[in-house]
Amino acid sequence: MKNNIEIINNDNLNESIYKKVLENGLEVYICVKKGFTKKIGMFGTKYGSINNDFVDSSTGERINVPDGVAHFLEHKLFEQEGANALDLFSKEGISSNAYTSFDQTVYYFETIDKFKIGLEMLIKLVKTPYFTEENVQKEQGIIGQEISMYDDDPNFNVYFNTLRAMYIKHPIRIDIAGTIDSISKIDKEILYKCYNTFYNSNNMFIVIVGDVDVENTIDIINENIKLYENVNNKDKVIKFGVDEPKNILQKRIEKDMGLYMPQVSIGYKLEPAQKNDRIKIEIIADIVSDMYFSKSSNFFEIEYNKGAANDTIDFSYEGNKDFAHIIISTTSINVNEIEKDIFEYIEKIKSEEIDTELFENTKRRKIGENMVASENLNSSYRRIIDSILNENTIYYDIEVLSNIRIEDIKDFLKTLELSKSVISIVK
C-alpha cells in the first residue's frame, strides 16, 4: 500500500484493520466491512470529564478547570460560525452526533452513500472550534437545563449516588456534564485553553467502519487535517489523576423519588488496573455477570420467583488507570431483601467451588458472540476505541478471553471486600 499502512489481521473473526499514523501524530484506524451498506466515521480525543487537572499547552502551566467543560466543548463545537454542524449533516441525508465519558470525547455519522462528505464535514466540525460569550453564556442556560433533566432522573440518581458512596476524591463522583455552579464559571478563555490542549491531533483518533477504500479514506483524511493544521500541536499532552483513598465515603445513600418500584446499586470499590489486566477483568466481570446474575442464573430464579427482583439484576465493571468499581443494579419492591440477599451470595460465590462446566459453557458462549459481534459495525468500532484508550493490541480481547481460568474468576471474586462496598437506594 502506498500510504505505508499497518495491516492487522484477526484469522478467527475474518477481519482486518488497517492503522495509520499521520505526520501530526493523528491515528487512524479503518476496519473494512466488505458487503455492508452503512459506514460510520468517528473522530475522538482522549479527554472526558475526569480530565480537569492538566498542563495547558498554550503556557505550559498546571491548571485546574471547572467540572463539566470536556462535555460543554462537545456541545459547542457542532455550533459553528452562522450554522449548527446538525442541521449541515442533516440537509446531507448524514445521521451525526457525539457523546462525552469520563475519559474520552467522540463525534461522529453514520451514512450509506454520502461517505466522503460526512468525514470532510466531521473533520471540519471537530477542528472549527467557534467559542465567543455570547454563545458560551447561552449554552450555560441549555446544559445547565440538561443538568436538572437528570437529577429528576432516577436512573442517573441511582448510578451517581452509588459513585458518591464509593469514591472520596475522584472526580468520577461528578456528573459529565458538571453541575449548575461548575458550568457557570465556564468562559471562551476557558474552552480554548482546553481545545488546544487535548484536541491537538497527538491525542485524538480517528475510526473507519464499512465497505470503504483504504487509501482513498487515508488521503482524503490528509488532505483535510492539513487545512487545519494551524490549530493543531504534537505536544504531549499531560494530566494529573488524584490520590484516591482506597477506603469507601460512606456506606449507604437513600434517595426519595416517590417511585413505585424502588432502585437498587450496590457498588465495590476496586484497586484500578494496569493497562494489560483492565480488558481482562472487563471480561472476567462480564462471565461472572452470566454465569451468577442473568436471567438464566440459579439467584436470579430464586430472586425473582419470591418478588425480590422485578426485571434484571446488571452487573458491571467500569475502570481505567484511576478508577475501577463493580456495580451491581436491579429494581425491587422488597429493597432490604434484595439488598440482604446480594450482599450474601456474593460471600457464598466466594467461598465456594466453582461449577466446571458453567465457567466452561459461559467461556465458549462469549467466545460465539465475539464471532456474531464481528458482523455488527457498531462492535467493531468499540473494540478499536477501547483498545485505544487502554492502549492494548485491537485483538488483545480475544486473546485474553480464550485464556481465561476458572483460577482467574476465583482471583477476582475475591477482590470484591465487603467492607468497600456501598449501596445506593432510590425510593
Given for the second form:
Amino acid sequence: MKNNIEIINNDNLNESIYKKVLENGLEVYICVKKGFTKKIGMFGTKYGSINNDFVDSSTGERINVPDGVAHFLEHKLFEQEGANALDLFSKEGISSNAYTSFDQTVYYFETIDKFKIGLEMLIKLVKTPYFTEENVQKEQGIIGQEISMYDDDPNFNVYFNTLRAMYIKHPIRIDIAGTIDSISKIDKEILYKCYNTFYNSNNMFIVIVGDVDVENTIDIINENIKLYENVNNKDKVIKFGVDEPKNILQKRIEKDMGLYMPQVSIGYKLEPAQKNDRIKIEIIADIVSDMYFSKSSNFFEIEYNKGAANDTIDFSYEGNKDFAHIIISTTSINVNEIEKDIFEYIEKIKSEEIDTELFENTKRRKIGENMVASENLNSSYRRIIDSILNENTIYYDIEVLSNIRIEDIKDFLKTLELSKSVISIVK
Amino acid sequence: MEKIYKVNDSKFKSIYLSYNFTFETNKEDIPKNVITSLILSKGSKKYKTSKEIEKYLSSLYGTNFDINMEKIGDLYNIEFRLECVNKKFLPNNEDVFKNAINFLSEIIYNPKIENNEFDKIIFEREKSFIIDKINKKKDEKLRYAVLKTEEILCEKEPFGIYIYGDIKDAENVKISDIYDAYQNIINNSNISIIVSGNLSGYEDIDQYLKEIFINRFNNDNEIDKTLINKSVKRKFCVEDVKEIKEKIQTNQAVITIGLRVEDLEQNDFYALNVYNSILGGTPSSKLFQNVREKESLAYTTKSRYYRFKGIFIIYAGIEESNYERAKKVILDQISDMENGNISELELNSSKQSLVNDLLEWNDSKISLAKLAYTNAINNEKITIDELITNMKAVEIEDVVRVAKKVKLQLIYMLGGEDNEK
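Next, give the form predicted together with the partner chain, keeping in mind that what was shown is the form predicted on its own.
Time for the whole complex; same chain goes first.
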C-alpha cells in the first residue's frame, strides 16, 4: 500500500487496522470492518481533566488552570461562529457528540452515508475554536446543570469518593466537569491557552471505524487538516504529573443521599504498570472478576442467598501510566456486612489454591466474549484509543489471553494490600 | 400463526435467540409473573442453582443468558435471551448453540417443582429481590421522574404500573401463586421465538427448535391487538391538565410533561416519530435548541415517544427556581408543533436522523430481532426498507395533522430542595 501505511491484521476478529502518522504528527488509525453499515469518525486530543498543570505553549510559562477546563472546552468547541456544531451535524442527519475523561477529550460522529461530509465537519469543528465572553457565560449555566445532575447520581458519588479516599495529590480525585465554583473562574483566555497548548496536531489522533476506503479516507484527512493549520507548533506538549504517594489518604468516606439501596465501593490502590503489562493486568483482573465475583462464583452465591448482594458485584481495574487501582462495587441493603465479607474474602483467596477447571472455563468465556464484542464497532475504537494513550501494542489484549497462567492470577491477587484499601459508601 | 422468525446475516459471528411470552396482565399479576420468571432463571431440575447455570454457560464459550421484562403497551412480555458464538468461529467447531437451546428448554420447561410447588427458599429470596427493586426506583432521580410521569399519565391502565409491579402487590405474593402464574405464562401466552445473527450452518434451526420445544408452542393463543396502541382510541385523554409537584431532596429538579395522542391510527406511526424527532429527539430539535442552547436552562432535555402506548414524555433537568420559565419554554415548543411552525430543514434533518437509526439496526442482531418481534405481535412483515420509505414520505402537513391530536395531560416536577445550600 502506498503512503507508508502500516497494516495490522487480526484474522480472529476479522478486521484490519491501518495506521499512518501525518507530517504534522497527527496519528491516524483506520479500522476496516467489512459489511457494517455504520461508520464512526473520532478526533481526539491526549488532554483530559487531570492535565491542569502544564506549560502554556504561547508564553512558555508553567500554569495551573481551574478544575473542569478540559470538559468546558469540549462543550465550547461545538460552538461555531453563528451556529452550534451539534446542530449542524444533526441537520445533515449525522449524529455527533464528545466526551472528556481523565486523560483524553474525543469528538466523534456516526453516519451511514455521509462519511466524507461528517469527517470534513469533524475536522473543522475541532480546528476552529470560537470562544466569546458571552458564549462562555451561557455554557456555565448548561454545565452547571450537568454538574447538578452528577451530584444527584449515587453511582457517580460512590465512585468519585473512592478515588478521593485513595489518592492524596493526583488530579484523578477532581470531578471531570469541575464544580460550580471552579467553572465560574473559566474565561475565554483560559480556554484559548488550553486549546492552543493541547489541540495541537502532534498531541492528537484521528480514529475511523467502519467499512471505508483507507486511502481515500487518508486523503480527505490530509486535505482538510491543511485548511486549518492555525495552531501547529511542533513542540511537544509539556504536562506535569504529581508524585503520588503509595499510601491512601483516608480509609472511609460515607455520604448520605437518602437512598433505599445503599451503594458500596472498595478501592485497592496499586502500583501503576506500563504499556503491555497494564493490558495484561487488566485482563487478569477481568478473569479474577469472573472467577471470584461473578454469578458463577461461590462468593456471589453465598452473598446473594443471605440477601447481602443483589444484581452483581463488579470488580475492575483502572489505570494508566501514573495511577492504578481496583474497584469492587455493589449495592446492598446491608453494606457493612458485605464490606466485611469482601475484605475477608480477598485475604482468603490470596492464600488459597486456584481451581484449575474454573480458571480454564473462565478463559473459554473470555474467548467467546471477545468474539461477540468484535461485532460492535465500539470495541474496535476503544482498543485503538487505549493503545494510543498508553503506548501498548494493538491486539495485545487478544494475544495475551491465551498466555495467562494460574501463577499470574496468584501474583496479581498478592498486590491487593489491605493497608492500601479504602471504602466509599453512599446511602 | 408463525412462531419462529429467523434473521440471517453473515457479518455477525454470533447468534441471538429470544423466546417471548406475551400476554395480557393486570396490576396484581405483574409481580407474580416477574417473581416466577426470576425463579425460572435461577435454577431448574438439571441446573440446580444460579451458580451451576453460570458455570455451564461459561463452558459454552461464555454464552449469555438472561431474562427481560417489557411492557408492550398494555401487554406484558417476558423474554428469555441467549447469545452465543456460531460454531464456525470456535475451536473444533464446537456446537454451543444447540447446547444453549437445550439448556433454555430445561430452564423454561423443567423447573424445580415438587407437588405443584416451587422451592420455598428460592421463592423468598427472589420475592425480596423484587421488593428491593421496586423500593429503589426512587434512587435515580431523572429515571424516577419519568417513571412517575408514566404512572400518573396512565393511572388506570396496565401500562401505568411499574415494570416489577406495585410494592403492596409484591409483598402479597404467596408461594402458591407462583405455580399458577407459571402455568398461566407457559400455557396462555402468545409465544414467539426470534433467532438472529450468523445462521450459517443453522439454516434448518427451526426444525431443531420444533423438535426441542415440541408441543410447547403449538397453542393458538392470539394476543388482543387492541391492547397495543389502539387502546388510546377509547378516549383516555383528560380535559383538565394536571400539575403536580413532588418534593424530594436533590440538587437538581426534574420537570416532565406528559402528552397523549387522541384517536391514534396505525398509520400515524411515521408522522408521530417525525414529530418526536423535531420536538425533542435530536440536538437540532426545538427542545434542545431552546431549553438548552438559547435559554441555558438545562443540560438534559428530551422527548420520548412510546410507540405501543401513544404517549409522549418530555423531561429536563433544571434548577428549581427556573420551573416556570422552563415550563413556558417547553409548552411554547409544543404549540409551535401544533401551529405548524416547522421548517423544511427541521423536517428533513429529523427524517434523516430517523432513517439513519433504522439503517443502523442492520448492524445489530438485537435490533433486528426486536423488529422481528414487533412484526410478530403486530402480525406484519415490515422490512427496514419499507419503514424507511414510509418515514421519508412524511411531510410537514402530516406532522401538523398528528400534532393536533397530541393533547397536553400532565406537568410534573420532582425535587430541588437542596438548592439553597
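Positions refer to the first chain, counted from 1. Between two forms, the rigid core is defined as the largest C-alpha subset superposing within 1.5 Å. Fair warning: this is a prediction, and the values are worked out from it, not measured in the lab.
Once the rigid core is used as the reference frame, the Cα position of Asn12 differs between these two forms by 2 Å or more.
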